[in-house]
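Consider the single chain below, provided in structure tokens and representing the form predicted on its own.
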Amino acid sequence: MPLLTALGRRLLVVVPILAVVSMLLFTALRILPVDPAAMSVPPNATKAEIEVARRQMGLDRPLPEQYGIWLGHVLRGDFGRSIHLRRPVTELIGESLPATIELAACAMLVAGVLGLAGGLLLFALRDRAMEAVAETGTTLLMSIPEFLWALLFIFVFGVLLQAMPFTGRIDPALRLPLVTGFLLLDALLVGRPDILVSALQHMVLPATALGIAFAPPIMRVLRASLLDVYHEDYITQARLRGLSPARVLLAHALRNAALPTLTLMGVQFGFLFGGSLLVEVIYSYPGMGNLMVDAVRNADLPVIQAVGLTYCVVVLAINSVVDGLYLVLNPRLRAR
């Protein structure tokens, strides 16, 4: 019960955050010098036809009333129709969101593996001559943004070596299976290893570019946590019992040092999900980033609103899951 209560308190915070974000998003887009009514009709439409479209879209009403109408539709799962693509926005989100989540999850896997391995290596090199070299290496990795890694990988592995594909989500000759929208999972469900291999090949470069950019903070936090943990009494007692250094590290120290690292990885996953926009554009990856860029280019307000709100919902959901895991792993927080 204390765990459920603590989780409930954290979930209640999500509702006002979503309300504030939706209001700010709606208001900011409405003050832009763009007329959605004029963009929703043919170029040769008359002023009278534009006015009719404006009334049908509710744009002639006060801004608070417009927000109430829009929010009512959103709560029913209706984000309207794309002005540019002439398709329901929910369909566009349903097609692009799984692709971005899949890319972010694979990138987080890369970042987690590199971060944990690098953190353990940094800790093992403490008080040694190579420690300064390793610290400099992590600083160098942190200074290179994900889009530069993306461009570098395209040049090396796509152009020079021609070893990996770097455009799209799958080989154009293959037909995309539509089951859940998550391509790797759908390939397994329909029993198509060729689609699975092609999807993984197309995902290696963008996922690695994102993962390398987000791995260094994980390395540093894990190293700092391990250094703090090694000053605890139970580590000293474990050593006095004659346990090997590897067992002290893996069985005792790492379990407690992983808590701050887990929190950081959750926060990183939220930033990674939002930071995938440029990488998706560079690799022509059909995810939320490409959808947002296309919507901004065409001033497609319904799509911009839906994508912005979806990003907020996904990041809040990720943070809620991380908070829940943290409460499960650290019972002392449940009483707060």
Given for the second form:
Amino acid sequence: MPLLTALGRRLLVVVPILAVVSMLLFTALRILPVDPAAMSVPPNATKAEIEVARRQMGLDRPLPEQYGIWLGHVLRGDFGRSIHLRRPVTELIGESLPATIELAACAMLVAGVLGLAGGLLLFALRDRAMEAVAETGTTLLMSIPEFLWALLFIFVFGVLLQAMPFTGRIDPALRLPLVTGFLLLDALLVGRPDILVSALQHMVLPATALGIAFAPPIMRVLRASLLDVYHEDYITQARLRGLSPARVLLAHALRNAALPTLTLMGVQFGFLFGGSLLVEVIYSYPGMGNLMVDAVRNADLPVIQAVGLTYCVVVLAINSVVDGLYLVLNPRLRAR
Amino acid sequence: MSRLPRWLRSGRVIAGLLVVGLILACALLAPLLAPHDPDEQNLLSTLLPASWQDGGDPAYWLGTDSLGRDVLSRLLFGARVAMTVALTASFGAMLIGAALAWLAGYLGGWTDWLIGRAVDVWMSFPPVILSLILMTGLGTGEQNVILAIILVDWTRFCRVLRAEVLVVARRDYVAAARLVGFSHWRTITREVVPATIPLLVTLLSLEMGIAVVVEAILSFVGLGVRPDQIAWGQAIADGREAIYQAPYSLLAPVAAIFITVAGFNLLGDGLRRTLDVRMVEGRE
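Could the form predicted in complex with the partner chain be shown next, to go alongside the form predicted on its own?
Entire complex below, previous chain first.
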């Protein structure tokens, strides 16, 4: 079972990384010049009341002990209570994480489709004067980060054309059916096409803004791998056998050129997940990004710690899955 | 026969240098170029559209923002923060990242292992999240933005450069230098470092573009420069509220960021194509 051993080896890497990350997060945020105890009591509390709160929260103990207590709770799924929102942090994350995963997945789909189409187009234009134009074009496209796309889309489709909604996840008049928290899935589960349509409409602009920013590197790598693959003997043979150019490209070249592209998309997915933060803020999309920014603005330490850690867990999980997929898709690696 | 070095003959490099030079000139000459004091508020003419639109005022080319300040003047002064952050933060990130990469790639062993694991830990944070957490700790301000970008982005240099150093350190002339009796320090500074400069210059140019974006993002969410400083990210946050009345207060800083980043990216892309030995050899 080479896949299982690889998975085990991956866990041996991921668990220590998470341990160090959690330690860094905890210490970094404890050095802050804010006092969680003073913030958790009403503004008119006395010094003595603050001290009581401090002892209740365990903030009077040495830092390693505090970390131990915190970690113990975290491992049991308890991230404490939000100082600002006064709700359990685990609940807040449970509500916002599915929203962000849904957005990131839709954006990745957009990035993949645009990247595939663009890569094939760039490849089709090889050896022509168009190539330099296309190459410079991708460089310029890469100069527009996701939050600029988000703003431009709001301006063009939301304000000028008024074609698309650009705040929230769903029409505020509709009620959210909470089953899994994944809205598109939930709408299907409860059989509500009106919610599905509204959710899709609200998803189009943010997912496209996020996805389009990550498409140009995919186009480039796909084009480069296709160019590499076309030097291989089996392509020449396929051509000599009289297969049509389209068949050679799609059935033979694309399959073999896909691996580097998929690897890049895996790496990109991690970045895209982080990039969703700004898009969420701009579209008032109720996900982890907005939770994080609100927490940072209010110095809500328990939320910052938990959201920071959750982002890390998701990124590491994505990377592990990509590594596993790479192993499945590339038989040459499995033999080792 | 032109005696210009190869990299100066690349169209991308020239275009990139022109754009970056133009933005740099705007930043340096902002007090001379700006038609208004960027902080001067004219509360009688807030949210004016651009001068060519209906209701525009010829005194304010790109209109005014929510406090009646001149959009164009604030755009020019915003270039100062953007360029300062781009130049200093990318140099800082390069110094740390490159130094660690040279050490890791050349010395190998536990040094390499330790630095490699540090990079792993850093890379498990999405960059935006890490810089937000750092800004929470550091507080707002231009210097803290620079520090945060350095602390987040040194890994970009370290990861790419380490792989290059691994290749270079195994070359014959490096072994020869050691055999002739060069110390480790002298081998690194005389033989390894020069061989990695082309890659470093390319990465530096691309990082400057990234720094511009990160500064804009942080200032946009209100965690970048201090509120009284003029930055493109803040202009975007302000313009976003007035998107219906004064669209150019949003579109102008968006365009400014795009042009600046495109300049750095064109420069970096051109340098990569002309300085990378492998790419040049592969083509000729």
